[in-house]
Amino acid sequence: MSTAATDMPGNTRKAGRYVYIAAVVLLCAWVIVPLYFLLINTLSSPEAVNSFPKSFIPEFDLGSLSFFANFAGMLTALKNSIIVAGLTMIMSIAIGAPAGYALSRFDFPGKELFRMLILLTRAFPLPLLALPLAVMFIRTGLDDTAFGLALVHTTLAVPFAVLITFSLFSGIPIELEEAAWTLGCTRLTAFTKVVLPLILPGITASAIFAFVISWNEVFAAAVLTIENRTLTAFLLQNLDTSPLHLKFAGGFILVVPALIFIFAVRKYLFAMWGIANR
């Protein structure tokens, strides 16, 4: 009796260990499944593609991805996503690096208040919000430009960049920038010279997070152009029409900026979670 009770906790832990195992099996199958179907469907010619059964090895053949850079408006629309994801990228830091650094170095009044407005502002659904700004953009000649949608996109990322710096800053002693200050430099050399060395890997990875977060959406990209589409909106608005190979290889370029700031930036990810948790 007392053996089988000494035994319970031993098999409870191996248990619980086959079912996290078997969790991160089910979640890496989920996410790499997909992913890898997409690959073999771009990377097949467009033959290939549209035939019965499939392959689960690719041709390696660049077909379908031809296809897609012959297809007529479809270059302009990368090229505008490039544009509206890089003024958003370069905005939301503009604007969110200095909000982060006001809420990690300052006391002030409503301070709490305006932390939590900022996350308020992702309270507000986008198609709430389309009709008004479709409106607005078009009174004051914003709609159908790549810079009033960036302004929209960058509504989106502020949150994300304002947070993510303040974790930053926060993760930084003030001591280093009293110190040199007792050296001679101003708030402003001091932040140059000592604390933007320091984060200037969680700021790149904040802004490559911006601009993923352009590059994928396409609700306002729908909403507020017609001409200049984005390349998300400009496969929507095919999509009834386009053939399959043009959807795989329009899925493959769309997935591959976020695969790549994944592995990219994700030991800063961790870092930032890690100050934001202390």
Second form
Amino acid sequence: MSTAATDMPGNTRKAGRYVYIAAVVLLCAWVIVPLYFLLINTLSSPEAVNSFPKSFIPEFDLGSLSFFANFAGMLTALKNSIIVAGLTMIMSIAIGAPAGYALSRFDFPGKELFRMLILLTRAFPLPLLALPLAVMFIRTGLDDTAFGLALVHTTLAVPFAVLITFSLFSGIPIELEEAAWTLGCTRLTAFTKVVLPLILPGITASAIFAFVISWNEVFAAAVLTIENRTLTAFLLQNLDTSPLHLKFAGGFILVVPALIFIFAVRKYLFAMWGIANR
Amino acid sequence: MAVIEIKNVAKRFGDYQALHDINMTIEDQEFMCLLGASGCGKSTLLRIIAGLETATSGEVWIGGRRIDNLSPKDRGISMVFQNYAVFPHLTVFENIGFGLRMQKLPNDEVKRRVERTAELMHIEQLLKRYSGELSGGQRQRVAVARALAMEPDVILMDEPLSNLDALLRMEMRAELKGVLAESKTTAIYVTHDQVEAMSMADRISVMHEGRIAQNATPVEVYRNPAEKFVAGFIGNPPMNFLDAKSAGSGNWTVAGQSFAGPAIDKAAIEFAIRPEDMAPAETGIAATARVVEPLGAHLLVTCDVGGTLFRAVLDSDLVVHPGDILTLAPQADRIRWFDPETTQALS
Ligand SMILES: Nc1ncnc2c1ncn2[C@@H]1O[C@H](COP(=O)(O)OP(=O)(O)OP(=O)(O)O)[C@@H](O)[C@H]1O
Ligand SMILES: [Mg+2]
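Please could you give me the other form, the form predicted in complex with the partner chain, since above is the form predicted alone?
Let's see the whole complex now, leading with the same chain.
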């Protein structure tokens, strides 16, 4: 009797754990399996890619990859992508963070309208804007430059930057800043010494977000650049007509840098979601 | 020398007048309590002195210097906040030393002063911890230590103990009073807890709807309330009020009894007496007991005098039952009178 009674909660807890583990495994599989096939196909010879059934062990045939490495313009496109994404990251934080701060700390006429407008910038589909933008860029000489494309990507990323930093700043009690002011800080030093250290993880996360938005964006990149293509635009243009094994390799090349980047800064992403490590 | 002078300070938030023409002087090294109900403007006044809020009109002077145009850091004040506002990304040591570092003091001087104030507040063993690793009481000590380490002319505190439990509050109250007396700073302390104000303050400013209702020593505020609001706000249970009809030549009829009062030409005024300033006697005010609450040392009897609520704190040896009619004689020198129109005290 007594053993049964004590076993009961243990059993239900165990069952709960199995469900939990199963869910985690399923989620991981959801993400990892396609990536794994991408990896296998990338590292396979063209014949293996087109054959069936698939082997689960890659052949380590570097043919497709070395083809890309030697493909003219490939490395330039990668470099362009990094430059554009980096610029987008910097500009969207430089513009978005002060706006987020103002929204959370100051009362000004039209504040609610301003918040609405920020969201509304996402209401216009890019294809609709592409033609007038292209014309405007050609007139101003911004077409086919990394900076010009970064500007477009920044407008895509800024709403998120504003909203994320707005909630970050709102999460920091104004009393902390006021305490800093009474302890000898100006508005600026209070910001750099108190607010900034507290929101840095969140800022970094929203910067990463901006980076990823720019990295993945293909439409504006394809329309607005010709010589200075980013990786997405470059691959879109060249893979369309390529054989399957090269498509896989191209996809792999597109995914991996973003994965490495996110892995490197994962700590800050966790911090944003409140799974802080400290 | 840090005398604080508040001259004609008023504050509006849009249409709402939070402070009306406040005038007040706080002497050097004085401990002044701002006491009042929630929403009466205590924090607003304190924040105007600190420079966290701008007055709509009026001036603030500290130590003979007009400071209402200066930013908070240039006013020679430090402040303790209700929610502690301990910086979460810094250790206790760095929190206490924050202001000193802003002044660019040398490292050993910072260390010396942090350690001394930490010792004063009994938190020297916590210096390496972060705010997340402290209890509420410990955080409050850090906040006070951080303010004291600045060695300010003036220390401003906005309900610093209100988030602590009752026992800790009592302990911190005594400790804080001792520490502040020793530090020789002028202190303004905002609270809505009258016991806190009575026990700590050299002087109490009772605030009511954005005005100073009375500014006097704790005993004076208790014994001689300047207006009816103060009489009803201070004291637990508060003062009793009864209608008084003129019986000519400074005599007044209260609940059928005649009392000597102010010799003024009015048909009706108000009679007031503290619940503990009465004793059962042969003649006096007839009060019907409704609720009897034995409190150990005393007996709190809630009565009814001609339909008016009337409380008496009596000796606990007395035996009183609900429904009994008590004859209560007020102590003559403790009777106070108020003008029902102006609500001011009469003498
Ligand atoms: N920023 C503001 N905007 C509009 N009204 C305000 C603002 N700050 C305070 N008030 C109003 O001014 C009045 C006084 O507020 P204050 O914070 O000084 O009250 P308090 O006496 O400190 O009350 P409590 O004991 O609850 O802290 C309140 O009615 C409040 O609603
Ligand atoms: Mg307040």
